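In structure tokens, one chain follows: the form predicted on its own.
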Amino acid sequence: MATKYKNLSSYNENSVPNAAGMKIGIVVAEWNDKITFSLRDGAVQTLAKHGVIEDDILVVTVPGTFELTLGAQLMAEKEVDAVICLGCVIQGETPHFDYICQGVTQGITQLNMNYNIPIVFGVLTTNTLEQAQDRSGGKHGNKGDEAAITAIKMVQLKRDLEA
């Protein structure tokens, strides 16, 4: 498990570029909202901590994790430097989990290629609600923090390579 030895909110602050002037979109699934809104709060706080002003953080919601891809596409068509996708899918008794996870993973990957801006995968795919809680501000940190740091670093990488 990726988080077994790493807290999602732990990072070397010196390795994060100053994000002042970056405009970041965040698309949040409403399904499992106690989890996803915690991910959103973590992402927003981390972006602000590293210099993104409130007016440059655009947050929208979509009904569920599957809808993140269209929400991210619509957000990418705005003037943003990156889009963070935040969702949570918890394993159930049917293969629905597999279809949703596969679809959103492929969709976000395709958006990265189509729009040439970072579209960050901040989706929890867990077996239990407890695992989701542990990764949305619990004992394993907050995947929203990790997604925000990823967005900042990828925007800076793009800027560096374009310079």
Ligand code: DLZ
Given for the second form:
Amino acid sequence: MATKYKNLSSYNENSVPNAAGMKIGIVVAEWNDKITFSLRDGAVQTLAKHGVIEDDILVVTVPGTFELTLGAQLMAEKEVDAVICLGCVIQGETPHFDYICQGVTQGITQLNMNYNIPIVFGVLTTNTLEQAQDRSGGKHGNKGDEAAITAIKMVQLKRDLEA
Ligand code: DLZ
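Please supply the corresponding structure for the form predicted together with the named molecule (the preceding block corresponds to the form predicted on its own).
Okay, now the whole complex, with that chain kicking things off.
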């Protein structure tokens, strides 16, 4: 379903487990930093709202969305319960958009299978800057919030299934 039918910051609070004690890594791309730093702020605030303490949130930056895969792999080697990848790729005049999107999508998918922790895809892939603004704290909410909720739910799922 298209994001325009779902506000990225809306969720059923009762469906979110208590995240106290969870340790979460966040990898943020510096390209389009006005957008990606808003995604980061949304993710951090949402994690804190559900009980993750500041010391348990480890944030690093990488140059661009393409580097999120290696950044996430390095982060996954740390003692974290999940990694959130945040980036923003805006369609330009060349096929670069497609290569970056394909690379990071396949890279993060592969990491999910290789590492036994959730690696969350918090990457905006939009046609325009305005669409990215709408999804990073604008009228369609904040994808950083959505990524944080996904991380918490997946960590809890792993814990439940491994119990
Ligand atoms: C080169 C590039 C371009 C054209 N566009 C974006 C973009 O919209 N969003 C983004 O996060 N990064 C972009 N990059 C940089 C690549 O992700 C990467 O950092 C460089 O190709 C170096 O590997």
